[in-house]
Amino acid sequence: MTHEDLNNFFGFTAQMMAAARAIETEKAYRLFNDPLASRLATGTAFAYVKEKLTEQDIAYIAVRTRFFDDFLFSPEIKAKQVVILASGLDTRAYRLPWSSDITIYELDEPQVLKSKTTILREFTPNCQHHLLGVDLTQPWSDLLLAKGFQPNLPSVWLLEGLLMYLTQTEVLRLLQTIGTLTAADSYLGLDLVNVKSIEYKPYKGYWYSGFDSPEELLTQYGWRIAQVLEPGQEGANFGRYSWVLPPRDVPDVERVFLVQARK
């Protein structure tokens, strides 16, 4: 698979997520409000979501979005620096009630960020906002530091819909890099799939890494786990996701984990 093929896939996946957020926003009992999502999704992406994604798929996207919205505004988080890796067509910088003393850094492929900023050029976030066009499999920390990120101060990191697309080596390298940039009282939010899920048919060939123990993975990089939840569990269903998996010690089950951790 060529780099161009991957970029095309990631670009379309970002549009699919935007379409799913737009569909959720139209619901009477929505889990979040994303009025900009409909501007970012193409008609092809809307059609794909409506025709190809299951009710469970769409519910998961809504739950994951709400879970990480709530994470970013957890009362215990006091950090003023927020880093969103592989932000895609995410609109949190625009739609969430940030204050002007918050700085958000979004990192993703240059063409994805350019597309988003072009479409949303008439909108201005309340926060300080920096977009960095980077390849996250290559060195990027110097670019973040050059934009004013201060590694000696607490920060919040969000890795949503990212790690499963990287190889295990790339995941470990990325977590190592984040570790060198995070001070005490920093927070991390991310989602992972387990090893069994790498073969999940819609994403087979695109998902490269899975981890059966998020706790074990993150502990080695200095993080203390606050929560590891599977969709459907209390705290990760929001009255929307009713598909509950068997306990984690039951083998041969495809799983996804929603994780919050503190350093």
Ligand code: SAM
The other form holds:
Amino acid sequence: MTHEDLNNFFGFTAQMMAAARAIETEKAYRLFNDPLASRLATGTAFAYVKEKLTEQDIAYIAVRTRFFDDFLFSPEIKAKQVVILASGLDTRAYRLPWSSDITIYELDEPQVLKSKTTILREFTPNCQHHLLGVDLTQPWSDLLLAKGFQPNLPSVWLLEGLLMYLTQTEVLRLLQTIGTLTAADSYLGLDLVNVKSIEYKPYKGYWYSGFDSPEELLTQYGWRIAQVLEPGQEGANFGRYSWVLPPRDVPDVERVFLVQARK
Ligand code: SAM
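For comparison with the form predicted alone, kindly provide the form predicted together with this ligand.
Expanding to the full complex; the earlier chain stays at the top.
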């Protein structure tokens, strides 16, 4: 794929997530309310999600969104700086009840963020808000620091729907960079797929990295694992995800992990 194809593809994955959140928002028993999502997702993305994603895929996106919404508002988190890497068309800055002393930094490909700000120009975020158009496989921390991020103070990081699109080397480099920017009492939320999932047909050739042990991956960068859950487990179910996966020690199963960690 050329760089342009990749950008188009990445932008499309962000739109698919927005379409799935718009579909969830229409439900009477929705897990969250994302009224801006329907403005951000194109008709093509809606059609793709409805035709190609399974009920289980769509339920997973709803569960993941709610899981990380709740994570960001965990009572023990006192940090005032929130960094969302690969934020895509995430509208959390607008739809969640932040206090005005919170600063959210969103980083993603420039054209993804540009389309978001253009479409949402008449709306005001509920917090201080900085958008940084970057390629996360290249150095980006100086841009974050230039926008006022303070690495000596606690922060919260969210990497939702990102790591599988990076190679293993890029994931490790990203975690290393985050490690240099995070003080004690910082928190990290992310999702990962396992190695077996990279071979899963619909994503073959698009997903580049998988990890069988989020615990091993994150502890080497100084994080203490708070939770590793698979969708459907208590805490990652929300009465929505009824598919039951075999226990984690059963091999050859495609898995996705929802992870929360603390430094
Ligand atoms: N976190 C958002 C959500 O859950 O709706 C977006 C997830 S979407 C599946 C993947 C996002 O990763 C896209 O917005 C894409 O642009 C971004 N992305 C992937 N690789 C990237 C890179 N190298 N640099 C910046 N953003 C990247």
